[in-house]
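Here's a solo chain for you in structure tokens, the form predicted alone.
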Amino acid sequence: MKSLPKIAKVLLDLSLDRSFDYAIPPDLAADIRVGMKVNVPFGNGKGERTAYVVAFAETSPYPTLKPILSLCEDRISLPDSLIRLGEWMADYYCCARESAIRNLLPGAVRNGKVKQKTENWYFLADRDSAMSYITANAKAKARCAVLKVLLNAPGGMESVQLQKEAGTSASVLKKLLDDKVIMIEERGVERDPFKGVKVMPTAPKEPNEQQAEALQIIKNKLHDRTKEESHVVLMHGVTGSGKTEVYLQSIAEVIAMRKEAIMLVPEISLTPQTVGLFRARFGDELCVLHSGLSDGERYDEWMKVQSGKVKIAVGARSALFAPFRNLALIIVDEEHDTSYKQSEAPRYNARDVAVVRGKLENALVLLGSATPSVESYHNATTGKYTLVKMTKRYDPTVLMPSVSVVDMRLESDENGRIPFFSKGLIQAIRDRIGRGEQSIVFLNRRGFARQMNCPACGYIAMCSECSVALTYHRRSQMLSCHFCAGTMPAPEICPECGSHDIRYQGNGTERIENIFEELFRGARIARMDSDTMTRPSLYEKTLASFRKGEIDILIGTQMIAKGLDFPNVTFVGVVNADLGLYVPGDFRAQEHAFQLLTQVAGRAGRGEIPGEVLIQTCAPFNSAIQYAVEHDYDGFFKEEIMLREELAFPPFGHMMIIHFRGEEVEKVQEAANALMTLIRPYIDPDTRVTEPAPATVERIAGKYRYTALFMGGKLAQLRRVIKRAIYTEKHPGVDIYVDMDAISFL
């Protein structure tokens, strides 16, 4: 017989990157498990904290241990595999173990403030007594009405519904309770994020040849996980090739195996659409997990997984940590998307962590994209991942859209000024409006104008807390910072010289909307960016209107570039394709530009009418644009991977950035230099190092920022030395953190 544990190692929410030993009382030993939330005494006084059990031990270096006080009432627990995943994240992403474990739980579950919702239910004490009561009290019509309703509801009825059906009030219910004719019971109910949203069930579609081949490979791997072969499948399918149907049928196979699946999408904005498709196929077998839910909804949805009520979790990044205990499949849709990278500790990439969770739990990981990341495609071409290709659209009669490029330099006027829109773009939209078709216009910059300046004195409106110009938003007449979210009223005259000749340079989605309202009078226009889509419900409402044909032109940023499938969209215009091509210091700029252009182009021509895409640029011969025009991912990858290998950039090495941040620049410099002196002996000779220097945006939210860059294949030891230094060496007033496999240099 296995002996019961005596000592528990627990993590408290203190960000100390260490566990504490506690004695396990005999009355708890049989029930306690790794991953459970417990109450423990902490400190010299009578303080009490919650903690998570991460391991057991037979002995401790400390002679006297305080006992665990109790298991938490809600019996929240994490699977042992998730605890191991959290430990891996803490090590790899250089964060405190407590931070990694905390990230595994939604705040609504973690903080203990949200409880199960309850409702009062009424039911008859006795059916015969109710009949007799009605006969004896025939004149008490309200009470008799309640009893008649309950006679037809043997399982009882919720209070509000009962009063509504009986046409009565709570006082009548109280009288019947006093007369002991009815009884009351408090029942737990789930908050339903799908309340009022009905979907029509769908049946699996007959797969085409390429889908069938992909499904066969996936099914084989699902049923045979014992072989020493890759547990990751990369599905490279062009836009409209039917990747979603492959996802749905793969999950159906998992459900038939009585196992569980996770479906990740990169952004909350894509979740409602995906959830709708999955509910239509799987009904109530799924839950949804993302930050757009209320705390109560997140709690209830997470508890559905914890209690085993559902087999499928759908959501953004955080859904990866759904506490399934029999996980067979993790799907990462749009695996290339940078939204999978978290910007706060632990700074993990959900795609990469999905691969690790799959390995820990012997689950299959399916990565899908029309434009895979260079890292993932390299892994597939070298045999680390299994590659599945779908090169044709699901319906062979639906062709890829034709893509043309407009050199905006040739559109300039006699003074050399380049207009916002080419004649071809304006005419194409007019044609679509005339034919009752829809258009999407893409610009990856929100706001009305990039900056406000004064030509008289050269003044530029800058953020007082950040090293960036303020963006002008015309509708609100405000200048805002897109880094710290600070705002100020837009001045009518120059604050420096008093000139009235204030100008606004550059353009954003708000400016396009204003111009289009003049250009296309009577057209129905909507804008989708983070300024207008402040809630998921607004996103759903706008897309529903677009789907119904109530919008002629949809203007937006990258949130409209992926995942949308509207057969009546026959034209996509890209206003300024140059925006992402030349980002200072970003070696991924070409990749991101190619992906974005390819994805947004894929929104056109998904129905019976052929699609057209027009890209406006001043760099028409840029390779990223040229490959996007030809829908040529392989060509782009071959060119890009050669450059990466020549420069030893990822995937031929890891990239790690140490950030130093503080209000006093001298202290930031001192901390950076001190840390570099400490870690320099541990830097591998083959690792390339860029010494600490001001960040691309030197100041954000009032704090100066320095960064140090490390690139190489052997960073594990250095990573651990840096982490130990961060948590042991004190630098008051300076925050130091590591971004492993960084996406952005900002």
Ligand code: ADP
Given for the second form:
Amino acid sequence: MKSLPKIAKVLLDLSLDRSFDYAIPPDLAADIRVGMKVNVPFGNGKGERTAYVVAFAETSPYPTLKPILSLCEDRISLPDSLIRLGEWMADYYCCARESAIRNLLPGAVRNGKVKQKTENWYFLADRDSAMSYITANAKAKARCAVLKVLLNAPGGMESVQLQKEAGTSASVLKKLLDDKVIMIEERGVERDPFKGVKVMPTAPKEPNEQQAEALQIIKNKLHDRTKEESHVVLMHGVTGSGKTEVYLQSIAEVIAMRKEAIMLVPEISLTPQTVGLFRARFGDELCVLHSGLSDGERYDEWMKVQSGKVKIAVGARSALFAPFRNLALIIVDEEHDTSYKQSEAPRYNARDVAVVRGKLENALVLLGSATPSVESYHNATTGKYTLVKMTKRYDPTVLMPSVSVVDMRLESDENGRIPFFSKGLIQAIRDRIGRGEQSIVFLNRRGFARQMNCPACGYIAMCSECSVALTYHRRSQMLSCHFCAGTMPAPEICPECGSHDIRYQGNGTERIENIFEELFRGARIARMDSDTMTRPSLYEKTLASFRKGEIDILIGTQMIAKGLDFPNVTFVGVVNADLGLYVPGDFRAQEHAFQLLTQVAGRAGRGEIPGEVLIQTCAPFNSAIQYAVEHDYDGFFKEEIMLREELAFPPFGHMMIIHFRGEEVEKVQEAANALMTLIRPYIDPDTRVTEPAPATVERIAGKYRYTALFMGGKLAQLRRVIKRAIYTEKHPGVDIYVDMDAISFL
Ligand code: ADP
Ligand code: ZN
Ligand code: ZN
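Mind pulling up the form predicted in complex with the ligand next to the form predicted alone we just looked at?
After this comes the whole thing, all chains and molecules, with the earlier chain placed first.
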């Protein structure tokens, strides 16, 4: 028999990036597991803290160890492999191990505040004594009523219901309890995020040829895969090619193998429709994990995985850490989506961590997209991943939309001013309204106007806490900062010179809505952006009325770019494709523009009538736009990958940014210089370094921000040095952190 563990290495809920040794008392030794939450003494006094066991040891360099006090009563524990995944993340993403381990558990589970929901149930001690009690106490009407109800409820009854049915109060129940004729029991119940939502079960659909081929490859890899064979499949399928059905049938195969599957989707597409699709196929075998749930619901959903009640977890980023122990498949839908990257510590990309978890647990990883990230497609073309292509729409009569480009420079008026809308776009929408078809108008920007400036004196309304201009929101008459979310009332006259001619520039979604109300009188117009869609229920409501045909024109931001499938949408207009094309220093700008345009275009013509897409731009020959027009992913990729290789950008090297933030700019500079001096000897000669300098947005929420940028293939050792420095060298008033495989430069 294996000997029982004596010493546990635990991580406390502090960001120290180190573990502590504790002795395991003999009475806990048989039950303790790696990944378990435990209580330990900490500090000199009687302090007690929760901690996670990350490893066992035979010996410790410390002569006397304090003992672990107890195992946490909820018996929450993480699989060993997840702890190892957490350690990998701490290493790779250069964050404290505690922060990585903490991230494996939803807050609701971790903080111990949410407990299993319980109800009080009452039942009779025994029927005979209940009946004699009624006879003996015939005058106590209320008590007798309770007993009569319970005589007819052999399984007992929940407290509130019982009081209602017997028409009594809690004090009556208490008296009966005291008299020992009834008994009470606390029963655990689950909070149901699907309460009241019924779905019709669906059967698997007969796959077409391309789907069958994809499924064959996936199934083969699920069943027997050699060590040499890649454990990652990249499914590149055009919009409408039927990727979802492939996901569903792959998961069904996993269930048939009595194993478990995780399905990740971007948060934004985690709508009740998506969830409904999965529930319709798998019913109660599935749980959902995302930020829209209440703490209680999240606790219960997570517990369903922990207790082995479900075999499938569907969710956003964090669902990747569902504590399955027999995982066979992780699916990452829309794998290129940047929302998989978490912007707070640990700054991980769920797509990449999925690949690592798959490797650690010998699970297959299926990445799917119509516009794969350059990184993943590169891995597929070099053989690191297995590539599966679905080049045709499932229904061949549903044609790819025809995409055309309007050169907005040719639309300018006699003064050279470029209008918001081309004649073609206005006509196209007018035609759709006339025919009872629907249009989507897409703009990559919120608000009514970009900024507020005064033509008389040049004043620009700036955020007081950030070095950015404020955005004007007409409906609320507010100026808001899109970086720190601060707001202030919009001034009516220029605060500098008093001019009344203060102008609102630019054309946000709100402005479009306004112009459209004038242009298309009587048309039903709705807007979807983060200003109007403040609650998920609003999002659902708007989509539902769009589906029912109660809206003619839907105006929106990124929010409407993804996943919407409305057969009656026959026109999509992109107001300004140039936004986001030229972001200074952002080598991914082209890739993101191509992906976004392709996705937006994919919203048109999903039904019988072919779709038409019109892209307004001042850069009609830009290659991202050109390839999107041609639906030519491969062409785009070939050109892009050549550029990346030439410049040694990812995937031919990693990009890492060190951020320095603080309220006093001198201290920030000082900390940045000190760290650079410390790490300089460890920088590989092939690594390109951009010395610390003010970030693109120099100040956010009152904090100055400096960044240093590293680009290269060999960053592992450097990361270790940086991490040690961050956790040992203190720079009061300055936060230092690393963003590995950074997406944003801000
Ligand atoms: P994608 O996710 O690749 O964009 P979808 O999964 O939305 O594509 O599929 C497009 C349409 O084709 C959907 O309406 C879907 O129900 C339908 N579909 C996909 N596969 C099948 C199939 N095997 N049999 C019948 N209909 C299918
Ligand atoms: Zn002015
Ligand atoms: Zn601000």
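All values reported here derive from a predicted model rather than from experimental measurement. Positions refer to the first chain, counted from 1. Only the largest set of C-alpha atoms that superpose within 1.5 Å between the two forms is called the rigid core.
Superpose on the rigid core, then tell me if the C-alpha of residue 158 is displaced by 2 angstroms or more between the two forms.
Comparing the forms between the two forms, which are aligned on their rigid core, residue 158 does shift its C-alpha by 2 Å or more.
Comparing between the two forms on the rigid core: C-alpha of residue 139 shifted by 2 Å or more?
The answer is yes; the displacement is at least 2 Å.
Inspect the rigid-core superposition and answer whether the C-alpha of residue 664 shifts by 2 angstroms or more between the two forms.
No.
Superpose the two forms on the rigid core and tell me the Cα shift of residue 185 between the two forms in angstrom.
Shift of residue 185 at C-alpha, rigid core superposed: 3.2 Å.
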